[in-house]
Amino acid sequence: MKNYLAIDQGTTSSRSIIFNTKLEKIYDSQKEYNLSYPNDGWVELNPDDVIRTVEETLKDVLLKCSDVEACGITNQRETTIVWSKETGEPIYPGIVWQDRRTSAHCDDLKLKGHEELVRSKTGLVLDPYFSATKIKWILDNVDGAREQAKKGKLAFGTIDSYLIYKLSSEQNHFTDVTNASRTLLFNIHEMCWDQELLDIFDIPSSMLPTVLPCDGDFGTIVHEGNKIPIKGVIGDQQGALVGQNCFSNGDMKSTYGTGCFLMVNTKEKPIHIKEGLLTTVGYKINGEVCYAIEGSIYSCGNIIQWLRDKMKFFNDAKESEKFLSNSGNSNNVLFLPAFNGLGAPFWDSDIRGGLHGITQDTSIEDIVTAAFHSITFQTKEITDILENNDIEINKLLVDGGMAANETFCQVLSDTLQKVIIRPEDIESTALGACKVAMIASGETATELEGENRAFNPNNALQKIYEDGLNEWRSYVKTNLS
């Protein structure tokens, strides 16, 4: 039997893990990192933070099981890293996806009229949420980025492209459709860069990585001697996908991890949605190019992390399950879940954080309960849009680290009325990563077996929820700027 290695590099931790062909996972190690955030509304990781916690993990792994078939790759999209082609080094911290100091170039841009043809091309809504305005920022602010940039010095890379870089031992400056596909930059229709956007946005091509398609040859890791093809490259999310085997069209699935990310398969066809949704690359596997439509929230694990670090209101992530009411009753407090904003469907940069309704009979149970229905509410939007739209929803696929909270799921069944369905292993992205590398080494990658645990519905707290939730709706848009 063979053995897969997946990286999975996320916005506060990095992991590596050995899967067999049966998809059954051998080895993992996971390291964390810090954020920090020297702005309001900024979000900055150490790049060298990265690559110290990916090494230590590749190092866990590999000693215990060296004889590895080919690697996988999957990443936090949309952060942005800015380096130096002759030494090597990032120029400035990385700017990760999560940033909004662009926000008011983005509104720049809109009143110059580029929005619809922004869209247009790349699917996406002009917000700071995306690479593009990152590349930019940096090469203004740094000192002598702009000049190098055009002397061709300067590459650019989303998290992929950086580790490849730093971990291929050919030092190779590659990313996959997916993850171009989040930058502003790459055209999904043509599938390639698109100099006409690169000129909206101020940015040399020549700092662009060359595009293949997930199961594309990205490089070679040596390690003790061993050389280990990387085979795979997929964004987070639509590893995701993969990992949950949402291959058919109107397969769906959403990952609860730093933020909520809700994806649907449209196979070959972009479907654009006007209100708030995003239409991206899902993949490109065997020479098939299939698209999805996405909903974007920003805030979701890092909610649970502010209530566990700053609030103090448990010690570890898991204790938070005991402060959440299963009946739908959060004492009428209400959570605005923007610690940098609100994604989709309401794209708006500047909006903050905030409670609603706190009494003196106020207890930790109610706002942790507030604070995961801010999470189940957003989906909510996400979902009725999907409907609005003809696009049917029976049952969700749920993964990310969340997940493993079962009162979670449940109140997310009982906010939807859907059946809520998760997966044995709630780890998909790195799952997804580990897929794509196996059938481009020629592997048939099958569907993991164990389990599935399903949620379901409980009608009769439908009408609280409604209830919440349009008192959340006019919460939020009491806030909206």
Ligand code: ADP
Given for the second form:
Amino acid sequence: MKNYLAIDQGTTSSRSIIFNTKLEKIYDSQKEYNLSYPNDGWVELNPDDVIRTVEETLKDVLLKCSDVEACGITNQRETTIVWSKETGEPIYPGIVWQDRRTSAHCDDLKLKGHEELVRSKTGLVLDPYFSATKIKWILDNVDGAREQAKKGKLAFGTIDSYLIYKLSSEQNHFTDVTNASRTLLFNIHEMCWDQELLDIFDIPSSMLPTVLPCDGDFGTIVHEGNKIPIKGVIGDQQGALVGQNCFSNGDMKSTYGTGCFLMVNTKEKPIHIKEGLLTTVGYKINGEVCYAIEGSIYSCGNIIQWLRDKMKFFNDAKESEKFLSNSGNSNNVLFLPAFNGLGAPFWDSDIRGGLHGITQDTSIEDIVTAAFHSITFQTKEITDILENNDIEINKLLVDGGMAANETFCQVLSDTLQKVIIRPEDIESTALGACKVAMIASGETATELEGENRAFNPNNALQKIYEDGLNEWRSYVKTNLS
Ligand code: ADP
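Switch over from the form predicted alone to the form predicted together with this ligand, please.
What follows is the whole complex; the chain from before opens it.
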């Protein structure tokens, strides 16, 4: 049996996993790293931490098994790095997808009337979340950067690009279609960088990486004399789509990691839903482009981290489960999960988080339950929009770190009144990257044999959650900017 390597570079950690051709996990190494929050709404990472943690985990697994056929990379999307083509060094920290510093710039572009053109070409909304305004911010705010860029001396990349550049012996400046489709610079219908968009965002085309399909040839990692071809690259959410075998029209998954991202495969049709959902490239594999609809929720697992690290309610994310009520009752406490504004369907950069309804009687359980409800309610906002647009939802596949929490999965099922299916291995993102590399190497990536767990909705709780959602909606509305 052959072995494949998946590198999963996430917002909170980097992982390397070796799978066999039956998609069984053989070796796994994970290293966390810290983000920094230098200003209100700013979120940065140190690119050296990304490379260091990836290299450490690579070393760990390759020490145990160096016989690896090919590698697939999956990564946090949109996070923006600009580096010097001469030295290979970044000229500024990575600006993370959650960062809101360019919100005034986005408002200005909307005022100038660019929103509809940008949407029609990219499938995205004009929001600081995506890479384009982050790139321009770096060019405008780092000394000499704009000049250097004009001379063709700077490179831009999302995390996949930067990893390929640093890890491939050829120092390739490449990206894949899924990551490109999150920059606001990529025309998803023509599947290429778009000069009109580059002009609007004031970004020189010389900075951009070459775009390949997910199953392209991205270069070779040379590790202790071993050559490992990079044969798959896919953004993390699209990776989970592939990892969960969502290959048919209407298949959908929701990944609960730092943020939550619900995605529906719409095959060859880029479907536009006007109520704040995105149209994006699902994948391009074997020459076939598939599109997806996406509902992006910014704050999800990071809420649990905040309850752990700042509120000190528990020491481990796992312990949050003990405090989560499964009866739909948060004692009227409402939680507004807007640490970095709100994503779908609100798209409000300036709103910040809040707690409402606190009394002398409020307990840690009430606050934790309200925090979890804010995640399930946001998911319900998205599933309601999908159903209103005639997208049928029979079941929802879930994955990501939070899906380990069974009470959460049950509360999600009761709130949505849908069957929730959780695979045995919730690392669907890495599995997706491995599958792409396998397909690119000529293997058939069959389904992982494992025990899926189904969570069935309790109809008796339907009304309680409906009322809770309505109250939560009103609370959010009064806070929107
Ligand atoms: P990412 O890929 O975005 O780095 P992961 O999919 O690794 O994220 O998930 C990590 C997130 O899941 C963390 O934010 C953590 O707080 C949350 N998490 C992990 N386990 C649990 C749990 N049992 N209950 C609730 N949240 C959890």
